[in-house]
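Shown next as structure tokens: one chain only, the form predicted on its own.
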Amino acid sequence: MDKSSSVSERIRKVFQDTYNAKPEIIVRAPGRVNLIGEHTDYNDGFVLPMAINRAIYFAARPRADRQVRLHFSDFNTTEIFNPETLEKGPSAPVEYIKGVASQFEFEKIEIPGLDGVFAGDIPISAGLSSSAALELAAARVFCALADIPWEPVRMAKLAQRAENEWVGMNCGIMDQLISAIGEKDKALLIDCRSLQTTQTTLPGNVTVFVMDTGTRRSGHGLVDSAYSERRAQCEEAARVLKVPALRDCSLDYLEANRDLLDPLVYRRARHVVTENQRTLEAQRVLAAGDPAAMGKLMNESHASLQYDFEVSTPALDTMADLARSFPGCYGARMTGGGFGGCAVAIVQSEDAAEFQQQVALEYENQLQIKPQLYACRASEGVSLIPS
């Protein structure tokens, strides 16, 4: 039995045990890893993520009333709310679901009551977008039970608003969109301004590794944290440079006007401007089947995130360095918002097993932290699976 089958079987059993019934619908919503293009999405720039074969599953059946009863299997908690009388609570997985419900209510889409169970195999707070997967799973189930057509791009935007307005995380569109429209064996170049997308087939002889450092940002993640600070610095740079967003700024223009910017704000802007260039080039070299060129761009991205944007950590730097030191690795970088979580590497597939074993061992020896390295496949976006 593969990993996804294991989770889907588990959620069926938990649903039966919790509600003494079978679910009528099960949805799978994938997490994502961003290959390159970090902190560019909220600057109207370019990103190159792929949906991964780790996901959140949501099993549900309708109720006769409007009550939404949700059991979160991975946390062993149960939450109940009514979409007509939503109130914010402490930071918890259910707040993402309430946020989506609030957007449905705002758009005058009535969510029927339901009994539900969530389960998944995406590492939490690792930078792999378990929150966006929660949101898209909820949106897909709500649409099915409300009997309205599934419009993935519309629902990705709705889920983003839920996270911005309800949860308070001022994220861009990338995480929700890739979870909604990812395709098997493909990375997705997203223009975060127009939402135009380009699917790019990954080379068949390359394995993508997500490398969980076992470290997490303390407190409540990136909400009300350095993420918001970085975003404000980017907006300040765009204001001073008189461009709509840093996406509209060339490197030559930035350099010509660097004296107008505070040195720290200049470095933040330099990361975003060069990262957009790297992301567009990455799509080109992947399409040309050149993983070595892709790896070089990933290495440059990490350096920019480490020194200009300052969102890496010693653990992330160590993981990326160890990955790059392995002969079969083309390149590695931190991925996600930063301050802990995961790095990503692309590796010759024939060396994947040795890479996984050696890098994990060296990392644990150096930091006395046990990491998790996952060989990931590019996955399809949110989907219904047999209940």
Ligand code: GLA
Contents of the next structure:
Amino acid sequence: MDKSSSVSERIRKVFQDTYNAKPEIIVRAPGRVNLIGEHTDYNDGFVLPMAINRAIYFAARPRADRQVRLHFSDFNTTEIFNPETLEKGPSAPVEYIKGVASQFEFEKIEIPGLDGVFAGDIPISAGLSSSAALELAAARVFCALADIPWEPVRMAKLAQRAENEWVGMNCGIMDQLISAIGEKDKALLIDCRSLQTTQTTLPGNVTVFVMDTGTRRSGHGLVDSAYSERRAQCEEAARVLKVPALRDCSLDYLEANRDLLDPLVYRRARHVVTENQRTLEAQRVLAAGDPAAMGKLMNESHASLQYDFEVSTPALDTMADLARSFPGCYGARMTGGGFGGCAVAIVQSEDAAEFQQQVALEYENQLQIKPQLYACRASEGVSLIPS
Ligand code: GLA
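Taking the form predicted on its own as the starting point, write out the structure of the form predicted in complex with alpha-D-galactopyranose.
Below: every chain and molecule of the assembly, starting with the one above.
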């Protein structure tokens, strides 16, 4: 269901109720689903995400002073800060915005004070990059109010630094970049070293389903220790193998040097090396209009994430299995960082309604957790919408 128009209506109303005025600017920054290429971005590798028709909206008007006053309507909280005197705090959504503000300060771009409202329809902590969307929405509004030109790639990198340095989450570039440069009706193959992209059209008779398991990574703050551990293992593999990054390692080279690596580190590296191959292949088969081949690659990706990289969970495995057991489904896999959140499937469009119903029912029967299945469309990256 596409609720985006209702979010933009809601945000106007909340803005009016909160500030007794109309916003001067509203931006929309999408979440994303990664079709394939998981845990490859921070290895200088390849990813194939699409921005989705679920987004964070940020409505704002400038103030005469430098106070940034933000109302988060989905959390019913209000936060105030001054970009010149930033301090870290515990509250999740505003820390992403402060992180972006700190990077603007660092780059000597003066953000004027503002009154703002955030609202959105991206499920939180579900692996759909609501945090990158928050960051890109903030960057877009800050650029507009500071009256500087919008440079999406520069701002994606700035947002990634905000997340690395302010929030302390050592993520790669994928989420921020796709929220910045996503394209309507296209998935993008991204080379995370050169940041070159190749647009890929999904076959017309295929529907992409995001399948929220209703489970979340447990006991986490903003910082993800399992993620950092995986990243460190990949870096160790690259160091031992004497390559700049795992992107530079072929499967033959890895196998020839297997004995040099700790067995666990070897499996982590094997995931990344094979996932890069699958991602490049995925772009080729999609361009050739072959969803069955794409589905097979997605299934293989899931197995590699489950057994070699060990970031899947029983709920994600169950969801992917149930999806695949449906005849019109070409393939399914977990998506995003892992440890809960969402899986993604590609399904023959004429079977979409039945797929949605059947998989949700079966999943709930098996796990006693109510899932959410969304048919997603590829949407454009962050943009201004009429205020
Ligand atoms: C998270 C990170 C991304 C990427 C994925 C795994 O979403 O933010 O940079 O590493 O995990 O592919």
